[in-house]
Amino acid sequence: MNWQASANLENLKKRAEVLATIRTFFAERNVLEVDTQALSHATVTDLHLVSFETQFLQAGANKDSATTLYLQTSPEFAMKRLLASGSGCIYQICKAFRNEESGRFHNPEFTILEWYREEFDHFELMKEVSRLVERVLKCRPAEQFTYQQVFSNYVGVDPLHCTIADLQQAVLTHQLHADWVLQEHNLDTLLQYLFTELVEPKIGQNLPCFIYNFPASQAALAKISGVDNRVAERFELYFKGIELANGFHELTNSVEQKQRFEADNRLRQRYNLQPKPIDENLLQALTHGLPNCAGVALGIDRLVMLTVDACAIDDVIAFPVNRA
């Protein structure tokens, strides 16, 4: 029956306790919780990333002057804002929302977790994150690899060193049987789907696993690291199977991140995408002066099947999409 909750009472509880967990370890260390709007002016540029919109029309305006506005699908650029205003260290527990598809991990409304902490890298992050997911899980501590190490490993081929024809072939050696490779000419997508394919299913499976050190190509608004031009100070959390979290150490300089902005927009149009709007006033308010700062994105939905080892989102979730 439709009107019921998909997850059990049991689940709801746990989930409950979940949520007070991480307001108490936050707490303990004097991060600031904040509340920002779902509702933006402007979107993300990412290829692989699809928006929900929506027209809003003030009311008595003729038709015609509708505002498009998008549901956030992460509050990262605002909670940028609130930390190029002053805010300090910050987080928030809120709904995102992607237009893409539901599974056994995705639900189109999710609730995702945020943090930003001032002066830390992407490697203090990572000990944060670690902490906070020992708690919750009690679980040990997270071992880490980077992205070269593992894609070496389980793919057979150098992701800092690789052609698209090394990346086609390695699709055909390990008989993915994926036949749309060979007319794809995006290096980082073809990345990707190997990742996911061969890499994924292999790393965090007794431990949570931080990978680290992403190509350069997939920084997204992390900063390319000044050891090694190759690769972002990005990385992300996997554990049995989920990837629980995505953090970067944050690109601060407005000029590069505009031209980010611009660059996935060209790439949209070569694939016959809309170009999305830029968000201005994230440019401003790096222009203003982001604190040097590393952020990360959780999502606490996948966290909570983790604490109850359920089998799909729609477990730990009480009205998801079929049922919304």
Second form
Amino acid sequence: MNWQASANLENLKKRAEVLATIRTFFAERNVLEVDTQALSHATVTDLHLVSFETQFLQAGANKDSATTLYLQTSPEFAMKRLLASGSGCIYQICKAFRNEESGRFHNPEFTILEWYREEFDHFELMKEVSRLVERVLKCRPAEQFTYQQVFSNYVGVDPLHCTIADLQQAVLTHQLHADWVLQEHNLDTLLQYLFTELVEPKIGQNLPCFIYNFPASQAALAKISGVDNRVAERFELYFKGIELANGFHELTNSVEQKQRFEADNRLRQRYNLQPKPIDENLLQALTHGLPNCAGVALGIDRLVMLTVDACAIDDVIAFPVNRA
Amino acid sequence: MANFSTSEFKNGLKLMIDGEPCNILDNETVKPGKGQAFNRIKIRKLISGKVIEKTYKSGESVEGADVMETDLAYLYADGEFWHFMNNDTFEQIAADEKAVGDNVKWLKEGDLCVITLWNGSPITVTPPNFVELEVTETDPGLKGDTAGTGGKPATLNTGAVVRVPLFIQIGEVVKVDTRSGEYVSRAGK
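Provide the structure of the form predicted in complex with the partner chain, given the form predicted alone shown above.
What follows is the entire complex, opening with the chain shown before.
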């Protein structure tokens, strides 16, 4: 029956406990809880994120005067505007919305925990993420490997020094069934495919596992490393086959940020996707000055899945999209 | 045949992959937080029976396979083909050795089998889960044995050989599970 919750009451209670633990964790550290908007005038330009759009009207106004608003895919831009306004360290637990994402580990509307720590770099933030995960999951501290280490190890190709042909050859060597690979001209797509197929199943099986220093081409909103410009100061956390968190030593340079948004939009056009309006508020905040900080987003639904050993996200959400 | 986008992938969908009709057994969306989405499917190749995993970039499309399943009654074999009939329309279809395969040993006249058709031709024949067949050959058993300790081989009237309890005699009809090839009980029980 579809009127009933898909998660059982035990799991929903566990979910409440996880949220309470998280709030205690941040209260102990004097990190301020904030609550920013879900609807914005601008959205992400990321090639692989699809935001929901809706129309905003003043009372009684005719439809032609409607303004397009976007449901946030994460609260990142709004939280960075707060940081630039002098908020200090902040966290938020809120809904994020991503269209075209639904499956065993995805619901188009999901709960995100996002936090920012001033004067942290990605190494310090990884430590703190590990503390939180240890507390919630009662597990041991996370391991850490660079993207280059694990990729070279399990794929047999150096991800920072390879060609498209090298990666296509790796697909054949490992006898993976994916014909499209031979026509693929996007190096990052091939890296992501091989990482998903050959690395992810091998890491984080016993201990939570951080992978850090992603290729610079997959920097998203992370700083490029000052030590090795082939990598970005970005990390991801994996545990028991679940991608749990993604964090950055945040890019604070507004000019570089603008260039990345514009490069994204050019890429979108190349793939016949609509360019997205750039968030000028965020750029102005960066121009004003974003404190040196590191930030991370963690999927609460997936964290709860790990606490109750659930095999699908629907087991920890009261009403997933097919019952919403 | 129409093409199917990865967004239409679901269990049971029939696709043409590597020139062979396939059935999707499992479909999973794999989407990193930052990066390309993929669809990982587990498929059974319907002719070779092989099960493999394959990954597509989300948004790609794959040609569908014109595959359907139909319940037909087994009629007879003529040495080259095995003939089946639709009990409603009386339409007949002949399956060759490749389609019948090992299942030939479970085919009993009148039994309803599932015939998988690709472009109208049979590619597999699946017998009912349980068939009742007569024992044509087996060692005489010990009368008092009912526990079936280990049992003994028995040849059935279709040529199948199964292990049966010691008390089963030639001429008796036994019920067999065609999926495991194991004896279940005496017929009619």
